[in-house]
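This document opens with one chain alone, in structure tokens, the form predicted on its own.
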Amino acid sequence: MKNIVGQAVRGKDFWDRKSELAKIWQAIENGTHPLLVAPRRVGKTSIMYKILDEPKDDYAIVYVNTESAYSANEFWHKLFNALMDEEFNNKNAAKFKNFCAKLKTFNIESISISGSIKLGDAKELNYAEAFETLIKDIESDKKLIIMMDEFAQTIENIVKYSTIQEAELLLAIHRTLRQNPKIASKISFVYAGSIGLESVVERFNAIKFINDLNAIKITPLSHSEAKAFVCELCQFIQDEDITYLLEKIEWLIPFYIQLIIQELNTLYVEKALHVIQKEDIDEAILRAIECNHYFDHWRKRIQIAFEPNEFKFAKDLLNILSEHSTLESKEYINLGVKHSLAEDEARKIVHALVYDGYINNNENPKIYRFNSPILKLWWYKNVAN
């Protein structure tokens, strides 16, 4: 296995998630359509492409990336355009004996934002429309499963750069497509991302579009899974300090372990170490918190994200946390009046954190703190000061 750090991996690089597999297979068996629940860097994108690599028997996978698409026109191209993708179409020919056959024959010169595709012969359909004779058109005891990664970007972005209306329309779209009877049958959605989908609807009270998801939270690893992964990735570390590295880096997803397992290598052909020792790990922290590149996403994301006051509010509430560690949900409510925010305003913002994997109140409901203590110590030390 390579140590891969921050990017998607496949094949003998994956480190198996048994549990979560399992979990959104069985969801989609149930004819239920999975949202996939973690913060950044938790693993999700990899997931996906296991199971685009390994699909069941019974099923045809189909992957799309809308991170880029920032109207509904962009994201309905890109589903488009995964569905007649050629290697999807030679893999699955048999198997859909119709739907492969009439994708070829479409000709999209353009899809409106009001809702029409039109097609090269000038004919217009509403897309929903377009979408549900096409997936009528699939005659095979093998379901499709459309994976959407970064979905809540998708709309994150049409709210950015378009409107919230027709952020809303596209959600709406695909609920009444998911509640469509004709369509379950045939087709299972699985929505992914980097952001999470609920705090980018709840920001503008859309909710009721994703109340029907099957929610599956992807977790950190569990003690021994980390310990077994680092055992994968390092050689040259006895059990104790296997210990002491994974409270060090407390949470445990595969990024921060693999990242820190990169600086401990580059030390133990720098210093021809024989064994990592507890000095060497502390080395390669406050190494890792000197690559910007690897963190610098987690202060760029929230500028984006939010408004002026909004970000200011978000990053002076992350620059406490930095220092003293913890905060009160009333000290919040406090540092949100400073910011001209009303009480729900903070409160949304304080949720989308959550979400999006920067801080937890998982100990205390009342009582915030940084998911990750490495995260911690980089935002004291760029961010903050």
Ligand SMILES: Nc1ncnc2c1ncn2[C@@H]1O[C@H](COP(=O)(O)OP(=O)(O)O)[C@@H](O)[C@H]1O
The other form holds:
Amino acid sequence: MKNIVGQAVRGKDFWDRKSELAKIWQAIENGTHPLLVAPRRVGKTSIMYKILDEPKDDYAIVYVNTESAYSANEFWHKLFNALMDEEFNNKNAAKFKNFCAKLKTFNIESISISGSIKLGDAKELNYAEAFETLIKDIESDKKLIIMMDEFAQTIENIVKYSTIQEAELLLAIHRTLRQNPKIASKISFVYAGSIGLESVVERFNAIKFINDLNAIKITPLSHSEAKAFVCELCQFIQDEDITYLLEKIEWLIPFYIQLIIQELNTLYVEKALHVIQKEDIDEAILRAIECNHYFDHWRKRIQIAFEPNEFKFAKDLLNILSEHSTLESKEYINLGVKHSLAEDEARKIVHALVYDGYINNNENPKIYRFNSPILKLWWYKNVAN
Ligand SMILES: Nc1ncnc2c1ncn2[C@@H]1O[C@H](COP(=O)(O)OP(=O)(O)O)[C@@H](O)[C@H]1O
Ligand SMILES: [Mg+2]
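Form predicted on its own done; form predicted together with the named molecule now:
Next comes the full complex, this chain leading.
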């Protein structure tokens, strides 16, 4: 297993996430449509690749990342393209004969701005109809899983660069498709995104379009899993120092573990160490937070997503947390007032920060803190000061 830092992992580099995979498969087999919920870098894409690479029998999997879709049309274009992809077709041609044959008759170039798609036989259908026509050709004992990565980003893009109505319509079409028994028996839609879909749609009161989804939280590793993961990646660190390392990382997502191990590996070679000690771990963490490219998206994200006064509020709140560690609900409401935000507006932004993985109030509903001490340290050094 290689220590990959940053890119979604695949094959031998994937650290098994048995319980997350089991939960997702169970949701699919129960006929529900999963929404994978986890902030950036928790491992959603890697898990979806695992499903793509090792599907259960009688399932065909399509994976599509729609992050760069800025309109509903671009979304559909990407989805139909993914369905027509040669690799998908080669892999599934035997299992889904009729379906793959039907796909070949689609003329993807003709997805129109008005939202219709022209079939090979010159019939013009809207997307939902085109889907239904296609799905009819799946043999009923087989199922198609369509995994849409960064779907929430797509919705946010459409709200920002097209209209709220267009985003609502796309969400409504998806809901209609999911609620059509003929379709739902043959397809499972899996939605994922590093920004919370709930928090994106909450901002324009569209929760009703997604409240049928089966939200599955992708959680950090447990302490024992994280320990085993460290042992797999780094052979020259002793037991008690692993405990120290994990205490420092606290939010035990594979990414932070790999990032610090990468720095430890460099130190090991640079200083010709025989064994890693606590001070090396401290140094590795300090070195890791020098790597701005791993962290800067956390700052940019709130700048892009929020209105200017909302951004200033969110930034102030995180600045305070990076210095004082905790903040009570009543204090953030006061901070909102300073930025001309009503209590409700301030609350929505705090919710978004929780959904998107910046902060949590797990220990006490009234008290917020950073999820990751490493991000907190980076924020303190690079944003707050
Ligand atoms: N199951 C896993 N095994 C090994 N590394 C992982 C795993 N999941 C996540 N990672 C690490 O986290 C990083 C981000 O993973 P990714 O799947 O892209 O997360 P997400 O899609 O949630 O942003 C990867 O580069 C890798 O370092
Ligand atoms: Mg991802």
